[in-house]
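Only one chain is included here, represented as structure tokens and corresponding to the form predicted on its own.
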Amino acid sequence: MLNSSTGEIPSQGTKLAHADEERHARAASGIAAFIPKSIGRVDDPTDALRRLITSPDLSFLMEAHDGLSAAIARQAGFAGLWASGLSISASLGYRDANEASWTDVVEVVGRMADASGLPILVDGDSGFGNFNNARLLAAKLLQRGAAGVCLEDKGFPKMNSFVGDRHPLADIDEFSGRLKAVKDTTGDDLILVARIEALIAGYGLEEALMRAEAYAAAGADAILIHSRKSVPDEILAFADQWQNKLPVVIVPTKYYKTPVAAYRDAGISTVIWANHAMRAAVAGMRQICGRIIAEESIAGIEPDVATLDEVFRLLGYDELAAAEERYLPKHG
């Protein structure tokens, strides 16, 4: 079909780009999910994520692991999402040890994008292999609506950072190659966050800073520095010495008692609440299932679960009813 303004036949890439834009517009405008507390249309997820990460104000990303949790996070008022590898794996019945495939992750991220319209930073683990796997993952995530990908400097398969003590780090040059491959493939269309696991693996601040310098040179847009300690001392020390050469992203899962004022004072860019929707779901479902089997009734739990009407409102059933009125033939 000819472009009416230029007389040219659009390429397949142009058609795909236009289709992707339309899909994001539909999701952001509320067609995919009804959001009572809308934060407004997100025209370009990558630009939106870039603004969050580079903002002088502290930003927050909320974990989600499927379309429902993504819609709930947006309804709560979050401006961006973290597609957690741990949470997606758990929701699929897998362990966070690369048992879920990269295609599993891409499929879930697409559903999250459709349901929320929010910018999504995806936990890409270590890239599911070498540079070639990493760039293929990044390209597919971009096609499915992701705004950014975070790669950690481990090998494949990786293990969750809070499980055991076997966390061998990737060679700096080899991991830098993975980052370069992603950047060469996606350019500025996908935010690239380099996650440093040196502190997790038992190395000191010097190793973490050396890796940060190398990953910045390889094209990373931000640095995620990770720790498994219950206090944020090594994270804050890293931020102090790094001096915001690139924005710093943190995941305070273990040092959760730290007030966010400490992160603002340290010049941290972004805080990721990394697994709490999934953990809340586990706790809630366990409690309700336990009560139902013990009480042999659902009468007692009804006040403690979401109503069906809440679910219908969250997922836009009213829009479907209005669409039926508009598009279905009238009989009578």
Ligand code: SPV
The other form holds:
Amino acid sequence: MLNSSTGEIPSQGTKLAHADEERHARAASGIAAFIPKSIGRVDDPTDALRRLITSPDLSFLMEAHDGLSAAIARQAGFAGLWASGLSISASLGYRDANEASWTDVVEVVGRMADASGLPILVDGDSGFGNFNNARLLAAKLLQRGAAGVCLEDKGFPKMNSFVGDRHPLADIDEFSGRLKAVKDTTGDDLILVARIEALIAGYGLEEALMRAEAYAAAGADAILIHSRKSVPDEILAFADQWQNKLPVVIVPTKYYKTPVAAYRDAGISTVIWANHAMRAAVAGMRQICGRIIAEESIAGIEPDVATLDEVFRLLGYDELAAAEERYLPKHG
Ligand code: SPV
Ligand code: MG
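Could you output the structure for the form predicted in complex with the ligand, given that the previous block was the form predicted on its own?
Full assembly next; the chain just shown is listed first.
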């Protein structure tokens, strides 16, 4: 993802449709976090996400939960992001049980899109209600720069799939109506991923496959099949039976030991690393807070935290300095 000539991350500015060469080159020097989507993009994020999901290669989406984590994922080289409901909730101090509102999520996703310029698949939970809430959420996410939304076949409020055993599934027809309403509203402008919770809820493979057929008929672009087992067996069995009637997306949070070669062999489309930026932040912040309180000093931790220059580079402060040079009056 790095610009080979400058070594910098290409900014969203590189995508400006009508920019002249000079403006284009200047904008390419950092992450132009402030450039509004309304200026337009040459490379549409939805097309980019579609390519990731439909390409024959295994693709990866990295979790992000705010502008900073989105920019870091881009700097690392990820081509797409997962706006995790769990991680966004955690970063806002909420539980992953629809305590954060849909407007909270839309707001965060907008910051992630601006700060990274990457295609974002948004965890839309169960759509925050019925078909009407789901289509409103999808439309607003599209307006704020999302490339896709993933809806899971549960009710509102949902609970994180790894918490407890109460995961009642939505009625298939009712959930299909949610998917249809989103498709009718956002069409090809937003990728629609239907997430099946049948394995999480303990209903087994047949139920999962039946649901996948129904959600494909309702207009989903891809199927996310979720599992909380520590081995990938049920996911691989699903992929074997499903035969890629739609691309398959997985979230190997619990079966994390499985090498990705197994997913390539199974024809999986996309792997989501679903919460690891948030968990890294928790571990890192906890460690640093613990040391500062114990040592009553910041002297020892300096080598273990990012330098301020690193933060400035990440968020394109050099571009701001250049803009000041260009736009601020020289006198006084
Ligand atoms: C999320 O990241 O919020 C997800 C994935 O939905 S999981 O937490 O595994 O349910
Ligand atoms: Mg979630």
